[in-house]
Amino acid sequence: MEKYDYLIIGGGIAGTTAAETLKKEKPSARVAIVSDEPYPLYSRILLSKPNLFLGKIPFETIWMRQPEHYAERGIDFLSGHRAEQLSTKDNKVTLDDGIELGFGQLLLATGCPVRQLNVPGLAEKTGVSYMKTVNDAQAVMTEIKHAKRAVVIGAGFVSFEMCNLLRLAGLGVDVVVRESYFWEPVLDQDAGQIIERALIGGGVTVRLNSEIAEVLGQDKVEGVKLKDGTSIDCDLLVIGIGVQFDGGWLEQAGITVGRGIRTNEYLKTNLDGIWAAGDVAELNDPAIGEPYICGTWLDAQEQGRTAALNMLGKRLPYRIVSSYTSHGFGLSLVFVGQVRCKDSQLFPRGRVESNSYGCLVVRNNQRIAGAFLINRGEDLAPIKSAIESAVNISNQLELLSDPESDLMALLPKD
């Protein structure tokens, strides 16, 4: 059995982001990266970036290693290998070919596999993408040259996202939505209906209260069937129903998982020499006052760099305060810090019609703890320092409605 002094169990950007700051840190120590994909680490926020999408860049830029890169750093790469057993007695862990691995720590950077949709019609058919990996992103490259109509499913970056490259590929989208408002309920009713009007605007179809009942085709997808009776035609069917957690392996071993890997504010589950990093570690941060999963790629990339400090011995609490753009249909949209936390208020910001709204989130009438923001990028920079600076705001709540105030202001003054 090969024995490492750091097993990542996880190849993406928080698992390669982990080994080679052990190794910068450590050159002696033996590395190894277990990978479920067969490639090495490629950019999952290009995947649904238009210059790539439509082959205005070439599609080498998704690369962010080469197959060398890593052992000229002295790290084994286990490319298409999925963890499936941990003995925390052992300190070792299986992998689906009955290879056994030792471990001196452990760092676990999984990421969360998507959501599947279940619905009869739906298996093994050709035209079905979640565009989760770079397969996903081929697929759907390659039937756009000569899809007419797609289906979208969900209400979250990802079908935004689809719905705009779907469209600029010259597809008619319908984009099938559970909730009664987009993106709900995340953001308030105000901010959903902008998004609805940008995207029947921009010549999307969007029903809401609406799931699938049937998808329809033989071999492949030829149009989708709703639970009241609608049925529409389409070649490409696109789903975006979130994420789900899958730990069960893990809780076998004795490590505390909800809705994903729980954690402290260092990253440390509850078993020693064993740590979480990326969306698959839920932190319960003292100071944050609740769990909570960061989801965005420099979330993954700083805490796979905190978790490998802290595995070497380092004791630094993972805090950075970061936010995710997305932009489509004449909409920029964009989300700071923690958008749903318990004993918080929605400060609303901006006018519905012009386009130019966000909510703040707002703990207990004293911090703020996050905000979405569409077209008001000017605020983004003081909400994020208000954030990290924990600024007691209740003497200033009145700010926060206002569009016109400078927020700023919020700000203690040097």
Given for the second form:
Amino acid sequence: MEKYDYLIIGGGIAGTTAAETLKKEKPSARVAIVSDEPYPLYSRILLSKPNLFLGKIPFETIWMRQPEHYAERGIDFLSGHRAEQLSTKDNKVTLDDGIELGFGQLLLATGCPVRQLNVPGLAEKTGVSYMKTVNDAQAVMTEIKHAKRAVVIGAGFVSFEMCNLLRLAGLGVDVVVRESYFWEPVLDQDAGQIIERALIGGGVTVRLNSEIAEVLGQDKVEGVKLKDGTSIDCDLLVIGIGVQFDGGWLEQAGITVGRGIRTNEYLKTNLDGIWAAGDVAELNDPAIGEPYICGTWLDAQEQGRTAALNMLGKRLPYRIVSSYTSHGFGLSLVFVGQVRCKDSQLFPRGRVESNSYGCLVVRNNQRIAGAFLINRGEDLAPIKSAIESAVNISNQLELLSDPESDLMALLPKD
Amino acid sequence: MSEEKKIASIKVDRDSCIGAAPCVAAAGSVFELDAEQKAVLKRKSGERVSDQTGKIDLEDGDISDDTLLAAAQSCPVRAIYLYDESGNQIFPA
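Structure of the form predicted in complex with the partner chain, given the form predicted alone:
All chains and molecules follow, beginning with the one already shown.
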């Protein structure tokens, strides 16, 4: 059995950054990455961006490492293998083909699988994509050359960005949303309606309160039937209904999981020597108070780096506040910090009528946890600073209640 | 990628930039995020712009081509463009 000092499961930006950090800091260490995709690191977020999708930049720019890069850095890169079993008694991971790998320390940076749509007629049809992998994107890029109509399922980043791309590519688009407004319950209803108006203005048919009953067609998708009986013709079906953590194999090994792999603020799991990073990690930081997942590229990269340094004996808490921006249909959508917060208060910014709108997400009337902003980039910097410095806003509620107030006033004066 | 060509100017495509900021981590003397969390170039003149900027007009005019290329390559949305003396695009390519 091959034994590594540091074994990393997952070849995305979190796992890759961790491996590179480990080799840089400790060149003598034996480091391996196990990746279930047969490719070196690529930019997953570029998959649904217009520049790549519509061919404005060469497809090859998606690759962020060359295949030979890993060996050059002294990293064993085991691609096309899926980790399936973990034994914490003898510190080993078993791969799908039975290969066993021993480890001194283990980093779980697997990412989160997409949530699968489970309806009759979907299985084994071509013309269906979840837009998760480079293969998915290439298949859709081929389809759109002759496809006329697309149905997009879900209301989130993938769905919003794909509606935009498919319209830019000249397809007719219907978006099918189970909820009563777009991006419920992450956004408030006002924000959801701004996006709906923009989608409709951009030629998308928005179908709220709608669920797929069946996918139609023989070998290839020809349409969908909704639960209310409506049929929609399409030759392309894109599904973006979120992710679903699949941690059964880790739970069996005694790792505490929730919506992801539970870690402390140092990215360590409940078991010594086992760590997690990227969007599979659910951080339980006493300074935050409730477990949360960071889903951005920067978070994944910096968690990979932080976890690696902590594996080497440092004690660095992960407390970066990151933001994510998405463009489409004349809107610029920004999420910063933790937006999905139950039991939080929303303080609106700007005005719905002006299409410059957003909400601060506040917890316990004390602390800004995050915000979403539509065409309001100017609010981003002060909000980020306020989250980073954990500003207590309990005496500032009046200021926050004014949707046009200057948020710089929240920040400590220096 | 033709690494032999010398970098003469740089541009950030603001419409593509998502503020992920690995460019700031890779070359903090050249890039920073502005109030909208978009990457801007730090010019010698004190200006902060995303527009095409000559390398000699950067605050850090001595930055190595390797570092600039690493910063451009670290951008997950390929929003950083590099050009040679004749104005030809070196990256992304």
